[in-house]
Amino acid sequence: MTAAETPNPPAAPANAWQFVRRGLLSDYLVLWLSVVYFAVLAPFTPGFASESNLQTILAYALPILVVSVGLTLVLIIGGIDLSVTSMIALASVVGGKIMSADEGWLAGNALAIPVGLLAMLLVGATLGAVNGFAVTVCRIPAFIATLTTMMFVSGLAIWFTLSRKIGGLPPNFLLIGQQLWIVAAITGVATWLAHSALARTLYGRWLYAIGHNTRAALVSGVPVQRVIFFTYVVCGLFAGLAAILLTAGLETGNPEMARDNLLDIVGAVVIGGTSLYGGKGRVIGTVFGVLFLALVDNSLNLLGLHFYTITMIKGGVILAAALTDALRNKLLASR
């Protein structure tokens, strides 16, 4: 035979894998996951597509993006932070504690809103800054110091409330939580702030370089302890807002808020392809993250799944989206 009469090899296998490849390492992934599982699910899961579930997907969706976007932020630097969820509680009961009418500090006072919600975010920026302390000048590894705060806060919050909710908070309060679009505009302009400041700062440049290499940003004149402080507080005023917008939309403060969506947090931010060894993240992943573990856990209870089997099956779904972030870093380490 001769070499013109050569057959040329298969290129099928190399395309597809260059195809794959390509999918793997594209920013949109997610979003493209989130399209495809709701046209499948859609079909064959009642009431899946109904604008009025839209609208409790969006509602359930938006206060927990927040707080996932704050993690971003720590996710970036290297860090973790386990506590956002113990901080939403105990802001939810302090900012009820101030604004009740049947319990408040403030109760029936023109004051009660304002301070109730600046209270809020106080309570999360300064559990972010003990955090940060823990991490920055303890030298605790950051794992441990917020679990820690996890377990301590948690129970400060039963301790403060004895274990009730509180009601009666000010109908122009619960107005926040009641209209859609008014979550929707705040969680937007938190989500457009920290995606501003991660692509278009000097802030968002030290955040990448602390999470390549402490070491070496360290060496290049990035204020790294500073940085690492900042950034937890950050993260704590983003689960403050979070509460806010919880508590209203709930209508109550509750000791035990948002105690059962630490996963979705945490997965969400992995799922957007925010890199568990740090240095890696963009915000707009971590809203895709959160579109798509909404549309998965609003279509498995529209299906009657008991919560546990649910809780495994996002469980799959999170270590899924870790195990490609590790391949994703292999193939970025091998261009």
Second form
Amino acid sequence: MTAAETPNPPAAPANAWQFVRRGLLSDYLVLWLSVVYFAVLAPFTPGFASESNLQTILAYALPILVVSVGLTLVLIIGGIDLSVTSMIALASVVGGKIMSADEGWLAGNALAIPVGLLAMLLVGATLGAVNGFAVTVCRIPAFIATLTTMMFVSGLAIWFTLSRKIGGLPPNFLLIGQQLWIVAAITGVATWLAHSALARTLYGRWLYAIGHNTRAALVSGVPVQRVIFFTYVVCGLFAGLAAILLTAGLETGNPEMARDNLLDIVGAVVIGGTSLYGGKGRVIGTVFGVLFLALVDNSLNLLGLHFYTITMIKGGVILAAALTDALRNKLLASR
Amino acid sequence: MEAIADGDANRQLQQIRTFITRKVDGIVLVPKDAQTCIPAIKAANEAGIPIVLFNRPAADAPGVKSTAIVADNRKLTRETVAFMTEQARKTGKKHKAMVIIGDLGDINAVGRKDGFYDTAKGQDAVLEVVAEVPSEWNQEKARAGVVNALQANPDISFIFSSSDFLFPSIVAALKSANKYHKIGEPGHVFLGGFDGDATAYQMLVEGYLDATGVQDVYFEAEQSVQALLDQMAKKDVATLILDPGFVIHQGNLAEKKSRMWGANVSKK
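Follow the form predicted alone with the form predicted in complex with the partner chain, if you could.
Shown next: the complete complex, the earlier chain at its head.
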């Protein structure tokens, strides 16, 4: 055998490592994982790839995506908002109290739906402003400020309704949640707006600058306090929008709405590559994160796994995402 | 297939849709509450899959079809409180009473509260209701409420709990007030509950609990399966099937315990 005919043994592992490295550093890693997960599970999971199941996945994932997109913006500035689920609960019951034909303040009035929708958005934005004020003016750490808001608002929602669920919502309002294309359109527009703001505007660049180094951003002329305040308001607004979708979908104003969804929301954002330390993240990553978590959740349900097993697996997936993020950072630093 | 929503109505809706995707022949749903289960029932109706609600009926909604198997909460509570009242009457004294109520958004809690007052209101010679403790089906809230009520009215000697699962909180509060004594002992507080769980069974065996209204879950399970089969066979099925349940107390414990689900859970 001549030298020219001899294969080069180290080339294969080197190429494989390059492939893994490229995959790890790709912005579309989670999307590829979702595609692979879907392709691998589909043959073994009855009904996983059916049209009705894909609709089920979307119906569950889209409201989660809306609130996750708002949270992505807050995480990019190095903040956190633990109160988004309680905002959803309060917005849900306030909207219900306005629109319900049974007990609504505007029952039967033509303005019930527009006023109800506006009020739900306003509840989210107002609570976002409270968080923003606490973080920027009172200088309370975001974790404590939003944890307190969560506790207060959760209690307020239950007190406001005396624990009662509010039914009798107007049929035209329920259409928002019953027609998947409407949910998809609303979610699509909200997500696109957030993506554009982040990727193509000065506001987006300010968010990254604040997340990277707040002091440096301040010195560079970024109106740091105003941007942080505004970002919490936007996050609240997205929570209000999610409340509209969830309330219409469940046909009920519910003071416990989304109470158990915080894991899915934060998890999806982290899986999507947004850093909990700030300065890094993309809306499209969050879209992939929500999609991946919804696929995992749905497939495990279809396989008949126990709820607690599913929760443990989802926790493991989120941990794996955090570890992958750490590995990506290390690889980027070694470039 | 089995799925647990762990109190999350949105998850429960997704799980029902998943069952529909798997083309199950019938669904037994333990609804999170009367309102939020309506989209799930609609989805099952649209897919032509029979659906039975276990332990809680849905709120009225046009065009929504299901069968609910539910304990007759009001009647069973009325009977339980009536038994307790008769025992209290034998002491020859008038008793100050406390009622612990559940989440009033839950139709079962409302039925139990109404059942309590149905009996208590006609018993002025034996009972005076001095405290109504809202628990919202939360043990911590129940405990705080019972402690406060016992501080305000230390001579309370008659307590009805809308659910047996609140007994650990009530017993803890009674122990701290030194008021937890067996039946027949001086200072015994008349205790009654609803459900028939393992804690209640243990308290009956140990002689602390006077009575509890037992939901006959075996009857409810049998009726649920039967209702599903009847719906599949296109037979007419009632929209509401009531479980009459039974009152269990010291006098009939040996006879009735085999039908008390808490006694059977306790054995395991």
